[in-house]
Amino acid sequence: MKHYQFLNTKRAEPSKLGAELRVNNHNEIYESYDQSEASEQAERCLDCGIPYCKWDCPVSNNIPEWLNLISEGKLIAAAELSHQTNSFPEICGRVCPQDRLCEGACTLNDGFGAITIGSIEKFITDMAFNMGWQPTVKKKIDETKLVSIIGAGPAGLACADFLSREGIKAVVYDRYEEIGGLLSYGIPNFKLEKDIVKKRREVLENMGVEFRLRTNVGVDIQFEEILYNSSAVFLALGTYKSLEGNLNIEKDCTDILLSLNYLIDRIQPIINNERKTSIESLEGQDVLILGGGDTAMDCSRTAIREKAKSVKVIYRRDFENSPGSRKEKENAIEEGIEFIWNSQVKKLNYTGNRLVSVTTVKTSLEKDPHSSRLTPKELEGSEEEIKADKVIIAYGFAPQLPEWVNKNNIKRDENDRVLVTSSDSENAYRTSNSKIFAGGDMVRGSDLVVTAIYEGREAAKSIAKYLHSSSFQN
């Protein structure tokens, strides 16, 4: 009868702080399950013969299996199993768009309500850590084989996690003072509190991973020195160049903000426990956010927390066809953010060097034989002017590779993404320099956190195989 529990128990997410309260702080808005709530929700799982939830998860999590363990109260076993496929379940449980991945594929999603997979995934590791659990490391670190990882974002950290479990020394370099990359500096606290990332740093260091932070490779240390002293190198530099959408941006205008610059400026004081910022406050101003992804949601919800007079999100598709996760869009709407769907910004309007408004045009969505997505088409005569004091551009990101990449036989494509061997090849994620591997957004383009985790882990498997092969010479 356990497999029919979904008939008696409705889907119930953890309680959420009311919008009128949560916009006054930057704390996470969701509470956590207790053991009984997590077990009750896990018992709703049908344990399908074909686990679509697992198939639609980029890291192929053993979801039905650890749901079953939680339903039986076997927390530590669930944590061990969860970590076999995912290096950071507590992070993915918070930031993954589950509605488009595991929960969207759940058999119960059609009528009964999907299993709350993300919330249970978060609960498992949070609770296990609170009980003092640490991931199992079965092999002693071999100091003679050293892999240098450049970039402490999700791909780099996942690579370090896997290598340490294989007994291979991992040293991670990053220019920031804390690990996480955009986990720390690009995702606001109300989605991912920074103590969660700091706890993961502690866990990784206990596993033998070494971090060399506040180290800008190419400036504080030369890449060639790292390469010479390493058995292999993994590049995980991410994508930090903001796309600007071919808009007429005045260089001297401080009213046009790039999303990543804005988020880093607002998040860094939280990490450093200080109030100093370089971008002026948005309090009392009319703010427009351009874009429809989760970064746009992050910017809009941050702006509303610093008491902007109004916050509007402009996107050329509609609610259902925008790339942001449903949960984040709904949270933004609850918090008072207005969405202007099927609208495209064509021009920024200035008086002197100050922004005064934007000119938009309406769009309609049409089928495109060359794309799986509906394509927006501009409608003639639908121009409109919208007042704005500040505009934040959140059109996505591209790689911005340092000069030392050019000097070390690392080939790139026309979009500046590093080229690597395919994931199913003998030496997966290897660059044109046989000693250097790469993965994550700098290879794929800006994508999900869980996808970067997958590529970091897969690259680590390839590196370990290379280091244990007869062709390897240290």
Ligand SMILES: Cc1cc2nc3c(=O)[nH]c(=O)nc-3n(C[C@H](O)[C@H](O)[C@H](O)COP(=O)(O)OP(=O)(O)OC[C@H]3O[C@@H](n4cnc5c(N)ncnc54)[C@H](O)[C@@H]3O)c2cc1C
The other form holds:
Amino acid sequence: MKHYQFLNTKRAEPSKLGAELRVNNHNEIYESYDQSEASEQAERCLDCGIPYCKWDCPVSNNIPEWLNLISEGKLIAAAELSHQTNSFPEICGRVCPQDRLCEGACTLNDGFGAITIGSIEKFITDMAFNMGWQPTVKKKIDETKLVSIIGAGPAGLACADFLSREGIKAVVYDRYEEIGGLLSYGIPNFKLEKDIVKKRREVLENMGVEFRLRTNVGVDIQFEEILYNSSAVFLALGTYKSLEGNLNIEKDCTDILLSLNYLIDRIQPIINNERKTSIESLEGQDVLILGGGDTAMDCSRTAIREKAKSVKVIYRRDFENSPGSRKEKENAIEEGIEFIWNSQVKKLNYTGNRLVSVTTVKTSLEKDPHSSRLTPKELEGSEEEIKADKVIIAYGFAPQLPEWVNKNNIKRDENDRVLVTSSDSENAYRTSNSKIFAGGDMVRGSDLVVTAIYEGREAAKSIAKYLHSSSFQN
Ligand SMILES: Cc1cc2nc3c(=O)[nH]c(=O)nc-3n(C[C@H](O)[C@H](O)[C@H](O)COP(=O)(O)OP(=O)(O)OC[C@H]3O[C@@H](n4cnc5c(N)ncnc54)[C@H](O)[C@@H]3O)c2cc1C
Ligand code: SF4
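Other form of same protein, the form predicted together with the named molecule, not the form predicted alone:
Next comes the full complex, and the chain you just saw is listed first.
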């Protein structure tokens, strides 16, 4: 690598479609690098010797090493290396909040512009797949030991990916008709096109992973039957209980939407190639989104794509202190979404069963000795009324565990998160039932795709160790 290349070459993201064009459809907004652009950007790496980028990447990607391979044009070697630590690099490259993780930690971030790690990571696997490359599976699948995985989101899929490379049979159950969990039924197409997830399904199936889709465990098949027929089980059910704040929601008012119901309703037709939706169009309406995270950004940018008259996001902290990724907040602003920072909704106002407005109150941010984050405090006498035809609540999610979790001696904490042994213990990610492991959002609370992948992989390592140990009896 040319060590001072960053002085001559500026950080350059792949080109992005202009906001006025991209709001006319739901396609991804970023183009891809070509080989020479990717090499040029990779060559900017200083190879500083202290890979802060790797340390701040939850899956500890070997970033400087694959940047070096790309700068030398060794694409397949980069793809092989990239897959040693990350099960789905093309997905993380698209959806990780890089500004808070790898790129935020890059030495060049201080004045020169971080290496575009996410875009290069995406380029490597996209290109390798285009060239017909598949991840290497070194061992033949041994059908005598079977691990059942419940949940085909990133945690479940990463566990299946790791196990199949170890030669262990993985069968993945999901209630939806397509794999991906929130990758398919949450994150909109303009951030992650659904064909990318479908390609991964093909790759995993070629590696020997078996999917049993449209199968709601506990309804279509009993959990106990799966448990009895498996050597071990990995649970990765995610978090699906929408938090609603303490708002006065009229149950028969159709103007109040929950974020995930809305997003799934708009994504399903894209997955199934059809036009049918159940939630009425937001075209011409004044829409308010409550919340400041990735889900709020996704709802606001979906609403603007269906020609809402106005879209405002209301959040109780400011731009810097809101949880959404910087890149996505900036994309939302470019697309015409208005942000009302330091403000929160106190009351929803109705005429009959139709929503007409919301009452908000201003907040100020104060230091809290019990928290690392600034805490919003309401300012007395700062109430304001804002007209709204529709409100979308995006306050986050908590686990919604099925009855069979209780029945099978799986302990949970006071927030309904499943309790597991710590990641550095002998049998990491094991629940209080020794044959059952768990990971992803249902264990750590709603978080990120890359942390779910990390937990799926770590749990798989632990399961593999358990299956090879003397305490295992099939
Ligand atoms: C709208 C939205 C946008 C987001 N954007 C980003 C982003 O840009 N970047 C990022 O890093 N993170 C983002 N996240 C967070 C990220 O998607 C999650 O942290 C991640 O998907 C969690 O993975 P998981 O495998 O634990 O669970 P999930 O992805 O939720 O998958 C769980 C799966 O379990 C299945 N399941 C549950 N119960 C059963 C049952 N009884 N039987 C069968 N199947 C069952 C579900 O159908 C689902 O497919 C976003 C989240 C949301 C909601
Ligand atoms: S997985 Fe995410 S945090 Fe890690 S290098 Fe890739 S984009 Fe960065």
